[in-house]
Structures are given as structure tokens and as C-alpha cells.
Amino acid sequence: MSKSGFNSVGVIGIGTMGNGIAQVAAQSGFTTKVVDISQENVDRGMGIIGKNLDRMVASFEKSGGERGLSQADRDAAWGRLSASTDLASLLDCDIIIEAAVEREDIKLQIFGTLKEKGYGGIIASNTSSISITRLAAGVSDPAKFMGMHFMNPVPIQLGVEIIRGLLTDDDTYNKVVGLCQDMGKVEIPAEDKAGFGINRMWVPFVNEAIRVVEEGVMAPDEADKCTLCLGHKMGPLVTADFVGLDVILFICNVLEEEFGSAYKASPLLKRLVEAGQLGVKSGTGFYVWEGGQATGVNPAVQRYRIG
């Protein structure tokens, strides 16, 4: 039984996080429809869906079980899973995750149109950064408004966190911490603060491994290694170039806002967003990638290498 009580769950944006929203939530068993600005953008993203569910099923087939997905639990998974450019498909359902660009206008923009349009149900951003108060401005009623920021890659990450605003009521967070635990992720609460919690404190790690390969102190393949010895399962540029390095660009910015010169992005990653290397989605950040795997350093940053 549905511990949040929702049956549908709307999703706006079908790029790297919101198609990975989507996918959890059908394949958790709710109705899920998911909306983005062009029907090419449609396509990819659940051309992208399709993919990921599909080597869960190879994977199940390998594993004899043990791992992934049957092929009638993908198939029932992707049943519940529609796509489309029309914002008012979404107006019936229980709940919106919004996961669109990291940009305040943008979201911004998307709650006024739904507010016009007469949405009533609970909405939740997935930003990483921008204040849930602030962004509950926008909303037809902020008390049905509060942050649920996924971690990447959604499928995987079982983190996430969750985020009041000033106005959000028990009822939505409750319902909230039910949808989490309906989707098979563990809830992490988190003040609202700039960078709330994960991003406070793994962003300006992030931005000093950059720092470590601008002064030449190691390449970015070798100060990855680094944190295998901390138990982490990717280093820190691989996992920037994942994210893409405009947002982690952004939130240093908004870290730098509100707490100082200590969290000041490094020269190096602006100049790689300046050139439009912003990781996996442009094919080239501190790696270069093809078809979702590195293939090597980016040559741009390489020379920053000692020797």
C-alpha cells in the first residue's frame, strides 16, 4: 500500500534527472507522466528510459534474478510511463516533481504557468541549490511546496533529500517522506539553507579536487584515484562531469553568495563552462565521453599535469 496515498506522479523535464525520476516512479507503481519543451526532447529522454530498463532486464536474466528487472515488471513499468509537450497532462496528478534547468527564472516561469492553469495538487523542485522559500513564491499555494533533490544517478542513489520552505504544512511533507519511501529511497531532511546539506558540503570538495589539477598538483584521472581510499565508488571530477560542470558552476556561486570567498568556484571551472565543456551532456569536461563512458582526459585540462 502507497505510504504517500498518491497514485500519479508528474514530472517536468526529461533530462538526465528527470528521466531517471520517471523511470523510479513507474517502475514504484504510479501512474507517471513526464513533460519537457520539444517532442525531440521527449524522444531522447525516453529513448534514454527504454535503455535503462532494458539492461535491467539483461541484467535480472544474467543474475538469475538476483539483480535488475523482469521482463514483465519492464514491461508493466513502462505501461505507466507516458510522455508528452503539453504541460496540462499533469494537471491531474497527485504530485509534480519539477527537474527542470537549474535556472530560478526557468522554474520560476513553470509555477506560474501551472498556477494559471489552476494546479492544486503538491509540487516538489529537485534543485540542488535555490531556496525553497523563495521558489514557493511562485506556487498557487505554498504551503504545498517543498525541495526533494535526487541524487544521480536517481536508478542508483538512494538519497534524498528533502527540503522545507517556511510555509510547507505536515500534511506535504508527510506525504513527501511517504512518496520517498514508496520509490525505495531513504529521506535525508535538510534545513533551507544555500546548498542545504549535500551540496554544502560536497561541492566545495568538488572544487578544491579542481583546484588540486589547476595547480598541477595531479591530472584529473589521478586525483580521482585519491578518493577510492575515502570509499567512494567515483571521484569527484568524474562525478562533476556527471552533473555537469554549469551547475556545480552555480552552486559554488551560491555558496560564495551566502557564505564567502571560502567557497569561490575555481578559474579552471569557469573557463571550462565558458567554453561550453561541461561534461557528459556536451561530451567533453574534465573527460572526454562517448556513449556515457570516458575515454580519456579532456587534453584542454591535461596540460595542467605536472611534467
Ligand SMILES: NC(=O)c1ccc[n+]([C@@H]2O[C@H](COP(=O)([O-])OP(=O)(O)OC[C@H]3O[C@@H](n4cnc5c(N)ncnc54)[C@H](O)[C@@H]3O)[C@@H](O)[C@H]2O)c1
Second form
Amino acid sequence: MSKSGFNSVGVIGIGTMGNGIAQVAAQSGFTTKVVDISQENVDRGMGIIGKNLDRMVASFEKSGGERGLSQADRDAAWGRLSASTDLASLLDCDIIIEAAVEREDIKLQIFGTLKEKGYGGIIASNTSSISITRLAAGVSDPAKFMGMHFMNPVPIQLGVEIIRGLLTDDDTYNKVVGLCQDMGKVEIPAEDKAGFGINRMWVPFVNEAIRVVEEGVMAPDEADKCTLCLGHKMGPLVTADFVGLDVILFICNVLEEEFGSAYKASPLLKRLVEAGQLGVKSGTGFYVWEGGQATGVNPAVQRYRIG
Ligand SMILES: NC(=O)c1ccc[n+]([C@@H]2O[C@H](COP(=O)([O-])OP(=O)(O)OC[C@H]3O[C@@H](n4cnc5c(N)ncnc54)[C@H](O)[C@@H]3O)[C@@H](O)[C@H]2O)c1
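If the structure you just shared is the form predicted alone, then what does the corresponding form predicted together with this ligand look like?
Now the complete complex, all chains and molecules, led by this one.
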């Protein structure tokens, strides 16, 4: 019996976060259904999950079973997964984890559709920065809604911030804590304030690293290199490329709105997002990316200077 009591997990959005959440849910034994807006996105997301599971099998074989996943466990996880473009396919899930793009209007539209279709289970949003209490106003039962903020990459990072809205009830909270544990994660409670805990600390750090670059204090790769002394595994700019620069810009704007101009997004971050250079997912961000590897600093970033 799972700690959450759940059998099935629905995931909305099969992008950077959604594919990781779906993979871990399926690996953890849950019937897992994913929905995205187009068949192309569904195929891309399922392709990423398939490759990640294959990598785990290779690691299992190479390490003599010490790490990774056996072929049989891989096949079982894959068999628990299904994906479509139809939100109605999630209506029988015990919980739906919403991991669609970080836009309040889109999230509210999704919740409105679930309400219209009569979904009565728990909904958790993976939002990085939008108020849980505000999002809860769009669902049919705010008591059954809360934040479940996974960290990127989901199959590797253990922490999940869990955020109650003002109206979230104890049953929902306890089941979501149980789900974190069922998925092998560690729950970290945070209050419903802009950026919660992790992004309140981390996004201003990234933003300042970008300022260091655009003011010509350091080259991007040097800025990343020197922060490794903090014990981080990756520098802020390379991590920002993995997270998605659009996501970082959105969070900066939310932090600025709640805490003031000290949190204002740096001009270079805005320019990159305006140019569609969003990091790994678009192929170029602070670095140029090929097959998940950085091949060098983006020449436009190297050139851009202010101040
Ligand atoms: N990227 C990160 O490191 C990170 C970390 C923690 C939380 N988050 C949060 O997770 C959420 C998803 O972020 P992401 O980085 O995975 O974004 P992403 O852009 O990689 O993926 C978002 C996915 O949502 C899909 N989508 C958009 N509208 C939809 C709809 N109406 N129905 C179904 N699917 C829809 C898109 O097609 C896309 O596949 C955001 O709320 C973000 O703030 C992101």
C-alpha cells in the first residue's frame, strides 16, 4: 500500500518537468497518464522518458545492478505510462500534477476545463512562483489543491517543496506528503510567498550572475567556474540554461512584483527570452547546446555588454 493511498497519477504538460515527474511516478508503481497540447509534444516527451529509462538500464548493466534500473523494471515502468492530448483521459486519476508552462492564464484555463469536466480528485501545481492560493480560486475545490514544486532534473533531485494554499485541507496535505515519499522524494514545506523558498534564494543569485556577465565583470564560463567553490555541482548560468530562461524571467517578474525593484530581471535575460534563446530546450541560451552538451558560450552573450 502506498503512503499516499493513490494508485494513479495524472500529469499535465510533458516538457522539462512533466516528463521527469511522469517518469518517476511510473517508476514508483503508479499508473501514470500524461497530457500535452499536441501529439508532437507528447511524442517528444515520451521519447525523452524512453531514452532516460534506457540510460538507467545501461547504468544498471554497467554497475552490476548497483545503480540504475533492470530491464524488467524499465519495461514495467514504461507499461504503466500512457500519454495523449485529451485532458479527459485524466479524470479517473487520484491526483493530477499540473506541470504546464509557467503562465497563470494557461494554468487557470486548465483548471477551468477540469472543473467543467467534473474532476473531483486532488490537484497539485508544480508552479515555481505563482501564488497557490490565487491558483486555488480556479479549481472546483480549493481544499483539494496545493503546490508540489519538484526540482530539475526530477529523476535526480530529491527535494520537493510542498506549499499549502490558505484553504488546503489536512487530508490533501498528508496525501501529498505521502506521494513525495512514495516517489522516493523528500518533502520540504514552504509558505505561499513569491518564489516559495528555493527560488526566492536561487533566482536572485542567477540574476546577479547575469549582471556580472553583462557588466563585463566576468565571462559566462568564468562566472560559472568560480561559483563551483560554493559546493554547487553546476554554475548558475549553465543551470539557468537547463531550467529555461523563460521560466527564470517569469520568476524574476513575480519576485519584483512582491518584493520590489531589487529583484528586477537583468536586461540580458530579457533580451535572450525575446530572441527565443531559452537554454537547452531551444538549443541556445548562455551556451550553445548540442545533444545535451554545451559546445561553447553563445556568441551573442559574449558580445552583449551594458554599464
Ligand atoms: N524548468 C524548471 O527547472 C522548473 C523547475 C520547477 C518547476 N518548474 C515549473 O514547472 C512548470 C513546467 O515548466 P517546464 O520547465 O517543464 O516548462 P516547459 O516549457 O518545458 O514545458 C511545459 C509543457 O506544458 C505544455 N502545455 C502548455 N499548455 C498546456 C495545456 N493547456 N495543456 C497541457 N499541456 C500544456 C507545453 O506544450 C509544454 O510541453 C512551470 O510551472 C514551471 O514554473 C520548472
